[in-house]
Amino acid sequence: MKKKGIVFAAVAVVILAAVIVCDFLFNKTASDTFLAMNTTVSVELTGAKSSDALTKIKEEILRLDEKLLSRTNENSEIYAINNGKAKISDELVTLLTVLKEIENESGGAFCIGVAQLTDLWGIGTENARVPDEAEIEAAIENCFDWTIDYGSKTVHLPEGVKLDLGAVGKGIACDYAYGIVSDRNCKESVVAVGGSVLLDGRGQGPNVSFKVGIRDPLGEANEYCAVLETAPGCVSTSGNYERFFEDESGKRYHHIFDPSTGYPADSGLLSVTVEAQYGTISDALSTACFVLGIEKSLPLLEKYNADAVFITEDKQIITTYGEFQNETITVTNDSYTLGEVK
């Protein structure tokens, strides 16, 4: 019996042993900052391969920024593309032709042609200006034409028009992450791309839910007007704040354009938070609703699934949650108000 006792309590302590060795490794974390997409991403990852998806997450985010999505660096396919070299490869007609879609879906309220009225106006940079109405009109009259050969895997852009997937790449950018730790299976995962946020917490239960600060468009960077509580998926914000120039009357005009008017989107928003299951759909959809305004966002996020906040120019903060999903969100800043769609 002794001899039992002694086989059993050593059993006990090779299981115990394992059980501390298996939660020490499903539980490594691994984080890091980085520049690419001129922006700051950061990655907070865990799990027992976490530190391979982070390498692997950095990796894949320059390439999409240097190989792919770029239309300044001379190496990407989107560059290429802009200088009469249309043949591309077939991630990139993949990602192009979900683009397409979400154009068409939203009735030109999102549109990557627009990358000559993008220059035009220099809006972030040194040359920013007001152009005139002949400028508008010549750089936004053939915008939405962009059209996919998918035999000869080429892009055909009329005279003047160039692509620029600056309004979505950073999206883009948290589907690849999500492909990269979901393959390495990461108990949780935070990826953040600028404005657009990859949640996930596959290891963590059914029931887990991330909880995201909404910027407060009217103060800093890091002041918060609202907390949203949200399931796993992608969070997008496209803001008014975020790129901005006033002319000699003080007049403000920001980055975020109405495609069919070549002017700044003017839908009385101050920015829109979309949360999707994908994030190249959250950061489309972002831009498209904040030019749209909140009645006609409404069916386009019906269709792609998705919710939206909503933060208006009279303080509002309006949201579809409850009518499509069951995220919360919370109002932190007395000075705005919790409203209704209607």
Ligand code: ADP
Second form
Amino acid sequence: MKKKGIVFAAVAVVILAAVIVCDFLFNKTASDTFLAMNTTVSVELTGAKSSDALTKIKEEILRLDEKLLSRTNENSEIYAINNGKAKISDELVTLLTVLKEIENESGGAFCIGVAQLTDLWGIGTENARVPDEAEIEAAIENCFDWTIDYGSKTVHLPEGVKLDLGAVGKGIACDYAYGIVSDRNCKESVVAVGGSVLLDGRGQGPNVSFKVGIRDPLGEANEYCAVLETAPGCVSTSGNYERFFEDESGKRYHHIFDPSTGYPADSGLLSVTVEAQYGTISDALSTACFVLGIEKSLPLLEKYNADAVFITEDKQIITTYGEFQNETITVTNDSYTLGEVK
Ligand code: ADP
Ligand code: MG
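Next block, the form predicted together with adenosine-5'-diphosphate, ref. the form predicted on its own:
Full assembly next; the chain just shown is listed first.
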């Protein structure tokens, strides 16, 4: 009898120890903040392989920036395309194919052929200025007409057109991070690359949700006007406060251009936050929807199964959310009012 008791106690101790070790392993956390893609990246992971995932995410985001997407780094493929070398990797062929599709679906509101326009306005640099009409016309003339030749794996740029992936690089980085945390089965992952955030909670059950602060577009960088509670996915925000300059009369010119006019988009919005399954989509669509305005954004959002929170110039927060139980938006600044898309 006594012997049996000892065996039971020993088994119980072993099970308890195993539970403690498992819990310790599976709840291991890893976090870091670093600079890449001209912004701050912050990574918070939970899972047995979280520190390996963190190392890999850092490596991949730096590689993406330096070797693939940067317009200014001489070792990147985009730099090479813009400077006459057209042959590209399969990886970039795949990415550019997705971006061309979004350009088409957005009716050209999203267009990565805007590099010349971005340079012309120089917003965010010391040389920011309002260009003259003729310069703007020339910069937008052929900006959609870049093409991929799948046979030779080359990109053709029409005269005067260069590529700028500034609107989508951070979202692409979120998708690479997703691949890494999936492979390592991280339980919970939050990876914020500037205005794009990956929220993954695969180990937390089907009803897991995340809270994301939406910046007050009229406030300081750390001020929020609403909190979005959302299911796992990617969330990106584009706003007119991110980079801008003011002319002598105080008129503000910001960095998201309407490629059909060549001027900063003027669709009555201060910011757009988009949630989608993939960061490439949420980031590209936040830029596109900012250009399109609320009404014209709706079919595009539907096409990509995405949701949006629009903040209008008259301080309304208009959302396409509302149909899902675990997705809510709470206004935290009384000077804004909440409305749903009609
Ligand atoms: P942020 O870079 O502040 O996160 P966005 O994701 O909206 O904001 O991207 C804006 C950047 O994208 C601009 O700085 C410019 O490089 C580029 N861009 C501007 N207008 C467009 C557009 N209509 N389509 C695609 N890229 C654009
Ligand atoms: Mg964007």
